[in-house]
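First, one chain by itself in structure tokens, the form predicted alone.
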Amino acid sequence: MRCEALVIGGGATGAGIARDLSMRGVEVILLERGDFSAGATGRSHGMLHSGARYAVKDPDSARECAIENEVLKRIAPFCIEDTGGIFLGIDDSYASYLDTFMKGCSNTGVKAEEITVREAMEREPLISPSTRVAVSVLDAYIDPFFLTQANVAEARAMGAEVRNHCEVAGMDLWEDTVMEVRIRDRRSTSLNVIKPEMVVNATGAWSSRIASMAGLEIPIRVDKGSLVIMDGRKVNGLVNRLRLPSDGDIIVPSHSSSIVGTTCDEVPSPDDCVATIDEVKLLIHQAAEMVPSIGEARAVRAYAGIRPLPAEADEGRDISRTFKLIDHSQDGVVNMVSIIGGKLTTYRLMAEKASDLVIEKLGNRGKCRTASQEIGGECSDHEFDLISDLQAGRMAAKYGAACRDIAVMCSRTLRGRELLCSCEQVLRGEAEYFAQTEDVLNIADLLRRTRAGMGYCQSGMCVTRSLSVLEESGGDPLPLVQDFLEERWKGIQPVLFDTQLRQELLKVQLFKSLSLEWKGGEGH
């Protein structure tokens, strides 16, 4: 199999590169070893940065975020909740930082406006009465899963071949050129070979591993950032602490929950990174200083994101969050590039720069159009027979223009209109729509496409219904649900205290009645 550009990595950046190159007429194959957005993309907090967080210590990253914030709000509105954000000065700790912060925002083009505490409390009634000063910024929430899926869908629509669950097993070089890339697809046992003209390594924290297959080295610092999902929305928009970036100073409203982040610690490997109970308690304590009700809320899950940072002498918080594009011609391999670092907010810009370099090496074929061409589209019709306006609105916010086809599938049968996940109000027909595609091999794949299982009970009530959808698509379902529960356990274990511990003991009994093993709160 031949192609002009082989993109390795199906996060937002890899999917964005596949879309960008396809729009310029390049023959593209994208491979992702797991599912799309299952790595660093899906483990982010979904913050569409205004740039304010980096305005003082990381001006390059602040400028990139400020520009891309406006671009993404223009081209991907379907998966963005434009909530706005506030930086809060609590007690007197902000006093020496406010002027520096405002000057940094001004110097980097970040829009920021000081507002009164009364105005802040009208926007966010639950913030601390100790608030002394507030600054309004243009932060927003962006769903990383639906953003990535939209890039995948558009890349495919323009001719790209995009495969998930397809792992790169090795590379063969002749002199200074990658000639063949061996791949293993989970859907079959045989090895296949791709002969690319260019290879784009967009695997983030795993970039060193892929580069080593071509005899290359990429020094990367793998940084873990832990986050906690809290039951319910405690804030209307994003709430940040007015200070230099630190632990527990961001609260992000995300669908039916609130996400508190993040920590910053170097880890030896990007695999199997999990949050700890100490990190969870630290994050909740810090966030509760901004929004006291966070301290009383139920923590339903914790997870750890992975930052692939260029290895530098600086400590984690001091390393720039901007990205780095590497042309491996300088290392002796002429047809391979890697891109590392960056933010979800700047994924499109990263894709543009990587694609520009690929185009330059392949021969000029035109300019990037992703900054002006809308992605995902909007659902022009929110009125569907037998689907409530509320359900139709939820689908439009998840699926964009694809909402219509999914709503039609839900409408076909009475069962298709049943609630599969009551926490996230996902209909069975939504899951059935995606289960019939080759992309979905397990329950987690369904979760990332529909949000079924991401709500208050974290799959406790809907996992068997999701399983039944897959069972109708063929295959042995029981190993699928056991694997899924094992993976969910990693996120549940750090929050087993207070109310969540009682919830897990209930789930233990429910799963026992179904002959499913669940560690839950047993032993605590």
Second form
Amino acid sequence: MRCEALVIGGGATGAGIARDLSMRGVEVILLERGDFSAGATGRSHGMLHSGARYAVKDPDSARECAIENEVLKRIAPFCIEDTGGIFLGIDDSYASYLDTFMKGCSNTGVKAEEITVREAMEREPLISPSTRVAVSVLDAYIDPFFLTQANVAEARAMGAEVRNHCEVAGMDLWEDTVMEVRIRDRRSTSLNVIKPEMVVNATGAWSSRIASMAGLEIPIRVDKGSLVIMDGRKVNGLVNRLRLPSDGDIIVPSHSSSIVGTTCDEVPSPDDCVATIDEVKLLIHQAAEMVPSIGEARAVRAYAGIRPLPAEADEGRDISRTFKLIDHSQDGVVNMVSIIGGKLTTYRLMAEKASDLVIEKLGNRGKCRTASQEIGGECSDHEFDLISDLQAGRMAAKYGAACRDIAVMCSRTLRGRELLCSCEQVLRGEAEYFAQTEDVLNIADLLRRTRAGMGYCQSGMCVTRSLSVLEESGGDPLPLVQDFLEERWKGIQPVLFDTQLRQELLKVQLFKSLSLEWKGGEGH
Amino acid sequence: MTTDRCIKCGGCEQSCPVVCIEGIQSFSGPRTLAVDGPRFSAEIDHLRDHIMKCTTCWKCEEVCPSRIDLPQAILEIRKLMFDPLKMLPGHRRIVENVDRFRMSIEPEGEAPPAPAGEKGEVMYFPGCISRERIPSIYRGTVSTLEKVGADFGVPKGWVCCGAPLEKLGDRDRMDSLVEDNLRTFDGFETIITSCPGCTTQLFNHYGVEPLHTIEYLYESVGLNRLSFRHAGDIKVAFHQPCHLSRTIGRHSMDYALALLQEVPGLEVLELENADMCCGGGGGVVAGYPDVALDLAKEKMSSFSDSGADLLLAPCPFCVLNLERVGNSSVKEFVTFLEALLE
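Can you give me the structure for the form predicted in complex with its partner chain, which would complement the form predicted alone we have just seen?
Every chain and every other molecule in the complex is listed next, the one we just looked at coming first.
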């Protein structure tokens, strides 16, 4: 298989590059080892930064965020909730920081406006009565899964060959050029070979591993950031702590939950990163200082993202969150580029810069248009006879332009209109739509595409229904459930207290009744 | 709100009388309405059709392993989504009646005369139904109080307690009724009511501790001061009204049975699903009369199976709704006792 550009890594950046290059007429292959957005992308907050968080210590990032915030609101409105955000000064810890903060914002073009505590209380009724100062910013929520999916779908629509569950096994070089890339597809046993003109390494925390296949080294620091999902929306918009960036500063309203983050710790490997119970308790404690009811809310799940930070002399939070584009000709491989660092908010900019470099090497094909062209086109019409307005609206917010086809799938049969996941109000037809695509191999793939199983019972009640959607395509179902539950367990273990413990106990009994040996439940 | 504690065991749905009788398509059930529905903020409007079918029987709270107060959550949602322009016709009538008569129902004919005293040791709060729709309850209760020698009176100018408005979510109107009533409550020591709905309402929103007539007879008068005539060897079955047995408390059911056991010549037969809602509560009779009737029919069919001659219900709303089935064997509990009281 030949192609002009082989993009490795199906996170937001990789998908964004595939879209960008396809729009400029480049023949693209995009490969993802697991599923799209299963790495750092899907483990982010889903925060569309206004830039304010970086205004003081990381002005470059702040500037990038401020610009991209507006761009993304324009090109991906379907998966963005433009909620706005506030920074809260609580007790006296903010006092010395407020002036620096406001100055930082104005220097970096970040829009920030001090509002009265009363106004803040009106916007966020649950914030702490010890709030002394509030600053309004343009933060928003962006769904990383749906954003990535939409980029993938559009790249495909423009001719890109896109495969998930497809791993790069090795590279063969001839002198200073990557000639062949060997790939292993989970759908078949044989190895395939791709002959690319250019290789783009967009694998984030795994980029040094990919680079090493071409004999290259990328100095990278892998940083773990833990987050915890609390049931229910305790905030209407994003709530940030007004202080130098630290642990548990951010609360993000996300669908039916509130996500609290983050921590910051260097870890040796990006694989198997999990949050710990101590981190969960620390995050909840910190967030409860801003929104006390977070302290009594139900912790549903915890997870850890990996930030691939360009390794410099600085430590952890001091490393810039801006990105780094590496042209490996300088290290002796002429047709490979890597892009590391950055943020979900700046994914498009990263994709643009990486694509520009690829285009420069391939020969000019025109300018980047991703900053102005809405992803997937507009989706204005979402009225359907047989599903409720609410369901149609929620589908539009998840699938953007694809929502029409998906809603039709749901409406077609009685089964399609059944509720598959009640926590997240996902219909069976939504899962059926994705199950018929070749991207979906397992239950987690369905979950990432529909949100089925992401709610507070954590796939307790919908796992068998999701399975039944998949099973119609054949294969032994039990290992699928087992794998899925083991993966979910990693996120549940750190929140096994109070209600979530009771929830898990009920699930253990339920799964027993299905003759399912629930291995993850050893701790029970 | 404690709905956070839901573990999706499904108990509330299985025990919900409206789900059981009407089906999950017609009424999506307590969990969906109170827990799942409102989780996506600002999206509660779609619940409107289903949420008004809850009879607030509190059975779901009873079976919930996490003891989530689901009906209270549903009432909170009704409050949030109350919109005068989107009311069901039956509910609009209630609101109009309150505006015109300060009663939840339109007064029919001549109201029974109030007893002599307007102040006294005991205040009797009759409630709209006992006074205007089934005046025998009013007369029966007044007569009972006379027979036990209570120094009692009915507050002058009392109005609807506001419970029906709380069920519709119309808290502003409800508050205005509470204010009106409180002005008339001065000078009484004990407050008794005929209606479990009023009792609960007075307790929750008036800062008083009222007694249902059954509680008054058992606790304040005492069984040893009550003597009954021979009932003439009849068999009765006993319906347990939701707002009495669950909201006011199980003790009221023990009291009721103890009172019945005092009556010679009376046999109390077991009624299957005695504590299942008759459909009379939560504004469902007015909003969805068919749903309320379906539940009442179910109750009357249990009654037929019991082999009893009479079905006793210590709640005006239950009596009113059960009578809609067209079976004349339903009697209000206190009225029935009063006829036998010496």
